[in-house]
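A single chain comes next, written as C-alpha cells; it is the form predicted on its own.
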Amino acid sequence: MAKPKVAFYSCASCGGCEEAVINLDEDLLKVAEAVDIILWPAILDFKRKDIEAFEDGEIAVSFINGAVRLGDQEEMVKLLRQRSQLIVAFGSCAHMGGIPGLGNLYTRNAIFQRVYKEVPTVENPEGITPQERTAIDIGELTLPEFYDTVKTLDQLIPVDYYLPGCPPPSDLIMNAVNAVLNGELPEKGAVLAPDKPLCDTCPRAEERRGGVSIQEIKRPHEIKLSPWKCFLEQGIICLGPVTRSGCGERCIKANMPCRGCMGPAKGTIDQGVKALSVIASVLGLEEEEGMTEEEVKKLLDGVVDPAGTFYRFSLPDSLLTRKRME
C-alpha cells in the first residue's frame, strides 16, 4: 500500500518552523516511516517541476509555513493547493502573518530605501535596488516580485487547518500528523490547539491577586522580574489573556511575558484590539477618582511600540491589515 504523500514548504519565515519539525527527534523517524515526503526544500533537493508532475489531489497534506511576501511564493502555494487534499497553515506567519507581517507598516519602496541605501553598514553609492528583470550578456536574470503587502496563507488560498505557534510545539505537530494519518481531524477551518486562553493554564495564575491594576507600564529589561508573580501585576504587558494556550507556557517559564504567537481563541475577530481592551481595563483601577489626562498620557507612553506590542504576530490578519500606503 502506498504511503500518503506529504509536503513541507516555507514562504517568508525565519526557518524556526523547519527546526520545529526536526526537533521532533525520534518521532521524526516515525513520521518518515509512515509517509512519503515529496517536498521539503530546507532538507532535501526538490524542484517545482516535481510538484507539477503530480495529479491534482495526489498529495495527502501540505504543511506550509511563512507569510506570503514574494510572487514565487504565491505561485507555489497555489500549486500546492491544487495538488493537495489538505493544506495546513504551519506556524504564526502562515496563520496570521507573523513577524514578517510587521512589514505592512511600510511600503516596498520604503523597505528598499532603508535596506539598500540607508543602513549604516551598507555601501551602495549607486543606490542599486533589486530589479525583477536585469539584462546581462548571456540573457536575462529574473527575481520574484516583492509585494507591498505581506499576506497570510488563507488570504491567497483555502486553508483546511491551522497549526499555531512560533514555532508550533512538538506535541501539537505530532498530534496533527497523527490526526491526518488516522483520519481523526476536526471540522475544516479548525485551529489544532486547545481553545482556551493562556491565562487558564499559566503557572502564575494561582499567585494572581483578585484584581490587576497597572500604575506604570514597564519593559522587561527595566525591572527585576518576579519568577512567580503575574506579569500584568508587575506592569509588564502580557498577551496571555487574549492568546490561545497549547504552547506549554514556554515564554512564561523562561520568565518572559506572552507575546501572542499562538493567536487568539475561537471567536476573537482582532487579537490586537482585544489586547488593547484588556490592558485599558486594568489601567489605574486603584485610583478611586480616576486618572488625569496627563497621568493617562504618561502611562500610555510606557508602550514604546504599540503596533509591535499588540500586533507582533497578527497584523496582516487583523482589521487593520496594513498601514495606509502613500
The other form holds:
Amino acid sequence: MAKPKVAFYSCASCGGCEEAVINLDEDLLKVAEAVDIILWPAILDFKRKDIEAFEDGEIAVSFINGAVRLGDQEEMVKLLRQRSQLIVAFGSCAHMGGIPGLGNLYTRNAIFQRVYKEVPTVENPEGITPQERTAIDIGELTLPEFYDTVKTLDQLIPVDYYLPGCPPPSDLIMNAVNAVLNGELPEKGAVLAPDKPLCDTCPRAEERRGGVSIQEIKRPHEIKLSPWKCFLEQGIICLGPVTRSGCGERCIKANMPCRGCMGPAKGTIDQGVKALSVIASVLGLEEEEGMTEEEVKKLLDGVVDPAGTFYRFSLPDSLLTRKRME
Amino acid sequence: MRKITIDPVTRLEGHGKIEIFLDKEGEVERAYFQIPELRGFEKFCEGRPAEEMPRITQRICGGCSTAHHMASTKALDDLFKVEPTSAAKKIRELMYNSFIAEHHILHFFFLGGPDFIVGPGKSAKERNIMGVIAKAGMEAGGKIIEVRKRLRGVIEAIGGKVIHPVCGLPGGISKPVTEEERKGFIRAAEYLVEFSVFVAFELWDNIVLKNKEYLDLITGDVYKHRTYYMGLVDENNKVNFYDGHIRVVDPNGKEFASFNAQEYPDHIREHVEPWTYVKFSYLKNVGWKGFVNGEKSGVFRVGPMARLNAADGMATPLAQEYYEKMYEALGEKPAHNTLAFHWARLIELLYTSERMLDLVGDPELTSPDVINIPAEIPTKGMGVVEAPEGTLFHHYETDERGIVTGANLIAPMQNNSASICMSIEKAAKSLIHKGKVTDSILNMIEMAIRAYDPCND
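Having seen the form predicted on its own, I'd like the form predicted together with its partner chain now, please.
Let us now look at the entire complex, which starts with that chain.
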C-alpha cells in the first residue's frame, strides 16, 4: 500500500512551528519513514506546482501553520483543502490568529504608514509602498494582497482538527501524527490537547492558599518574582485560569506567567472575555461595594494593555475579531 | 520574453519567490527576489507594555526567536536604564551561544548543507536532511540529533522554551541556574566542542573542500560580491554574538565605522521598493545607489562571513586556528565569496563551543543574584545582538508608563536583502544560457540565497 501523503505548510507565521517538527528528532525520522512528505518548503525542495499536480483528496493530511494575512496564503490553503482529506490547524496562529493577529488592532494603511514611511531609519521621500502590481521595463512583478484583517485558518476553510500552542509541544504533535496514522481521531473539530485549564496542572497551584485576591496589579519587571508562588497571588496577570493545559507549564517553570498561547480551555468561547472576568473577580471587584469608584478605577488601571494582554494570541478568533474600522 | 518562477524558494525559513526574465536569446535580462510577506510588528507593538516585547517580537522569527528575545531584552535594559547583574549577563551569554550553535547546526545540516553534502545537482528528492544522513552516515546523523538535543536542553533550562524562550527581563533574567543544571551544561559544552571539531575538520574538510567541483563553486565568480561588511565585536575587535560594538569595514577591509547600539540611526537607512514587502538596509553615510557592488554603494552584508570580515579575529584558539586557515585558502580578507558563509558558519560554531565551555566553568553562573529591578522612568532603548543570520537591532520608545509608542526593528534579513537580490541575479545570469533551465540550475540559483540563511518570515 502506498504511504499516506503528508504536507506541511506555513502562512503568516514565524517558522517556529516548523522548527518544532524538526525538533522531534528521531521521531521525525520515523514519521518520515512511515509517510510520504510531499510538501514542506522549509526542509524539502517541492514547489507549489507539485501540489497543483495532485488530485483532489490525494493528500492524507495537511498540517498548516500561520494565520492568513495575505492573498496568496488564502489561495494556498484553499488549494490544500481541495487536495487533502484532513486539515490540521497547527499552532496558535492557524488556530486563533496568534501574535500576528495583534495586527487587527490596526488597519493595513496604518501598518504600511509605520513600516514604510515613519520608522526613524526609513528614507522614502516618494512615499513608496509595496504594490500588488509593479510594471518594470521587461514585464510585471506581482505581490499578494495584504489584507486589512488577519484571519484564522477556519475562517477561510473547514478545519478538521486543531493543534494548539506557540509552538505546539512535541508530545502533542506526536500524539496528533499517530492519531492520524492509526485512524484513531476524535470527533471532527476537536482540539488535540487536554481539556483542563492550566491552573489544574500548574505546579504552583498547591501553594495557593484558598482563593486568590489581588490588592494591586504588578508588571513582571516591577517585582522580584517568587519562584514558587502563584503569579496571580503576586499581583502578576497570568492567563492560567482560562488557558488550556498540555504545554508542560514551560513558561511557569521558567518563572514567567502564562500568556495564553494554548487557547481557551474547553467550554470557553472567548479567552479574552473569560480572562477579563477572572481578573475582575480576583481583584475583589465582586465585593466592590466597600470600594470607591476611584479605587476600582485605580485597580483596573493596573491592566495597562487589556486587548494585548487578554487577547495576546486570540484576537482574530475572538468575538471582537479586530478593532473597529474607521 | 520568457519568465521563470521559483515559488516558493525552499530550505529557508519563511517565504520567498524568484522571478527570472529571459530575453529572446534565452539569456537572463533581470532576476528578482521577492518577499511576499509582511506582518507589521513595527506597528502592532505600539500600545503594548515594553516588558512584554521580548515575548512578542520573538514571534518575528521562530528559528531565531532567542535572538529577537535577547535583542529585545537588551533594549529593555537600556530603556529602563538598568544594568543586569554580572551572573545574569553570563547566563544570558551562555544561553545565547548555545542558541547560535544550535541554529548554525540546524542551518548547516537541514537547510544549506544538503547542497554540499548531497550535492547541488542531485534530485530534489535527495537534497535534504535525509540525504545528508545517507551520505554522512547514521553515526553522524545520531550525533547531529544528540548535539541539538543537548543544546536545546541548555536553552530550555534557562529560558523555559527552546522556541520562544521567556526568561528575559530588564535588568536580568527570571530565574537562577542550579548547580545540577550547570553540570548538565558542562556536559553539553564538552559534547559540542567534540562535535564542532568533527564537523569542521572532518565533514567539511573531507566532503566539501577535497571536492574540486565544490571548492570551485565556493571560490568562483558566480557567487561573489564586493560589499561593505558589518558585525558585532568585543573590545579587542574579536567576533562576539551577545555584546560589544558594531564595526563596519569597506570592501577593502578598512574600518569604515564603529558605533554602539544607540548610534545605529546615524549609520543605517532603509530603502523601499514597490515590488517586495521587505525593506533594504544600506549605510547612510555611503547612500543608496541601487543594487550594486563596491565602495560607492551603501549595500552591506551581515552574517557569518560578514562578521569574520568585520572583525580582527576570533576570541578562542580553535576558532582562530580555523579562521586563519580559511582566509589563507580564500586568499583575501575581506573574503567576498557568498558560499563561504557556510565555511564561516563552522568557524563560528567552533567559537560558540569554546565560549560555552568558558562560561559553564564559571562558578558565578549559579549565583542567585540574577535581576536588578529597574527604578528609572523609561523613555527609549536600543539593543543589538548578532543573530545567526547577522546583526539585529531593536529600538523602542515608550511613554512614562513604559507603554510602547514606537518600535523600529531591523532584522538581519533586511540588512542582507539588497545583496541577496544581487546574488540571485548574478547567479541567474551566470548559470542560465540559451534558455536552458534544469532543476539543478534553479537549485544553484537558490543556493545563492541559502548561504545567507535568511529568515523571510
